[in-house]
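For reference, the chain that follows is the form predicted on its own, supplied as structure tokens.
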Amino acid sequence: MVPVPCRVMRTYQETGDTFTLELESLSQDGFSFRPGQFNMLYIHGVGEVPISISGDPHKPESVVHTVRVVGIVTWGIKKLRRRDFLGIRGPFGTPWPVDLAEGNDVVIVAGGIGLAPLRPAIYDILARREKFGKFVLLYGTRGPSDILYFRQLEDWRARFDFDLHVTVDRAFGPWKGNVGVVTTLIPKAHFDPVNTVALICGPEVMMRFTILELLKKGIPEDKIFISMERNMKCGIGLCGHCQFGPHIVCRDGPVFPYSAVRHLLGIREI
């Protein structure tokens, strides 16, 4: 419950609304999290958000969040410059099944900020590349000016051992790679649908729709997994802003397997 203080190093803008803040760790032992945690982000006078764990766990020296500026309390935290303070409280959540999917292939589908909170499985994935099989990144954004990582994106594309594909909802400007909605890129993805391991993590309706694609490609539903990053508030389950049907999703997830939440994703107004 008592936020932690964390002095920040960096930030660097991400796209037009977005920003990524790379905070110091102030324990002698760093700061550990699995991938797919959040921390709880505290401004005094202000208030504190839920924000995903976006850096890499093989590096606890430091902390790293991507935060997109939608209030006040996120809005805080933009300005807060090098050397600054902020509070910390987690790290919170269920994490994504990476031990799990060991010996397995991968796929990662990230839909617009989604793939902040998938990059830690990434950088987990990629520290221990040869305990997995194929390993697939397909990430969707609305234009080419919403990419996130680009120049990260570009140097995990020049790998031999990782199959990327990028695409955009719009293109203009120089773009001249994939056209259309996330889904599209599936049918590029090779990859053993039967010992394949899945993970995704965007908006609510992007996820229903490449659940359908990754069925019908015949990934097992117990395979596949989602983040339900919504509506979190207090981050120990006592608010009850996040309720999702039976769920408390900072408390019982964020990460669920599909098979847990099947029933309710085409639920409206849950």
Contents of the next structure:
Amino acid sequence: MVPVPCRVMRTYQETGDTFTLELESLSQDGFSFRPGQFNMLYIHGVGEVPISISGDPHKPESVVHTVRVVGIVTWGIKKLRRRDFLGIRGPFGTPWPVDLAEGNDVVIVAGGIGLAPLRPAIYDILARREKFGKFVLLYGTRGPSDILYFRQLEDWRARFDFDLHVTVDRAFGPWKGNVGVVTTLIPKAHFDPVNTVALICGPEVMMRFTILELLKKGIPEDKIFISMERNMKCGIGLCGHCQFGPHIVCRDGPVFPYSAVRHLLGIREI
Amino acid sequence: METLQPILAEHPFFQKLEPEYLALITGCASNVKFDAGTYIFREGEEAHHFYLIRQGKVGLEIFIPELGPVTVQTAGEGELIGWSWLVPPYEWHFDGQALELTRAIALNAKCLRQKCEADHDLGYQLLKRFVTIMEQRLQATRLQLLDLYGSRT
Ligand SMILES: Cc1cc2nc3c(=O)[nH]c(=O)nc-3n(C[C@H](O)[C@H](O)[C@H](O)COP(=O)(O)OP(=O)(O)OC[C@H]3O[C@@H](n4cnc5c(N)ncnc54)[C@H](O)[C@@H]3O)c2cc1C
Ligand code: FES
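Having looked at the form predicted on its own, could you now put up the form predicted in complex with its partner chain?
And the full complex, kicking off with our chain again.
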């Protein structure tokens, strides 16, 4: 599968090291994907990286990615300007089980840039809000200046049907919000544990401790879903680069039920 | 006269505590209110109280010269601040600022220490509850120290 060239429509800086990229849709029918899936983004002569889709699945006219600059390829993406081209392959991978969550309360726990792969699920749930019970988003990040989608979070927080809490690990200056790791928000959140589906994305350690708190609250293991990151090359299950125990993350994931990967979390050198 | 006992009984910290102990603790309790921006205590001051927050939010801050105050933790409704009153020399290690209008129950440290010395069962019940909170806070602090979002996410 070769990358299809896509034109950059807009870029905007989210935080010091993270930006969002809006690309023109690939075909006349638009770009369709399911929340939680990712694309391989290719910069000619530099390389290719997996990046989750962070846009609205109900707006197929554009492809949206939120990227944190950590190395050569992400830096190459950052340098793109309006009307520049970028190669795209995708969408790949398993989605968040939003349909399966219908009729349940939904708790989303995001850490850092982990909010990006979860945003399409939030859009999707809000688009058919009446199909779900309580809807809770718990988002933790490093400091107030690292909060992704700040304005959008403010808008969402103003809704009466969305219980949203943000916390930061530490705060300098005038921040009046919560301070403490994201797991500290879980005991205080209101939902009916046995009828709740939880979606988690963030650094692996954060996910492990989040799962412990959610289990303590009484959410059944089979209703907890996480998104795993592994280095990737082909993105389509051929090269084995993204192997995680018996799983090939690009094909069997990135979204896994916790019960499928429980025994692998926290194990060294998988 | 109305006492604070029913309010204490409802606070998560005192869940399932025997009424006889609650009655003893109520004797050390008072209702307090802090406007947003008020410093409830300052680092180095004697810890005369600990607080069960009923409403509002309190930030625990450390003052770093050249950086100013850094908030390291907040506590809100249903939570508790302060265990310095339990450990000699009974001094606060942080500044505590009400970030919003905050209503709390203040528990007098000397009064409680005396009652715990006189009745070790009461002391044990209180310590059990504090140890649980200390364990949770230690766990959270360890995660904070890892600076999870700093390098790899
Ligand atoms: C399924 C999936 C979805 C992803 N979604 C997103 C997303 O939505 N947004 C996003 O910004 N990133 C996402 N990533 C991570 C992204 O793929 C990597 O950050 C990217 O491959 C790094 O490439 P690079 O060439 O810029 O850095 P490299 O040159 O490969 O690495 C530079 C430095 O960054 C470190 N590094 C490598 N990978 C990561 C990582 N994942 N996080 C932090 N540091 C890393 C390396 O150890 C190295 O020190 C996702 C990864 C996967 C597997
Ligand atoms: S990246 Fe090649 S198998 Fe997953």
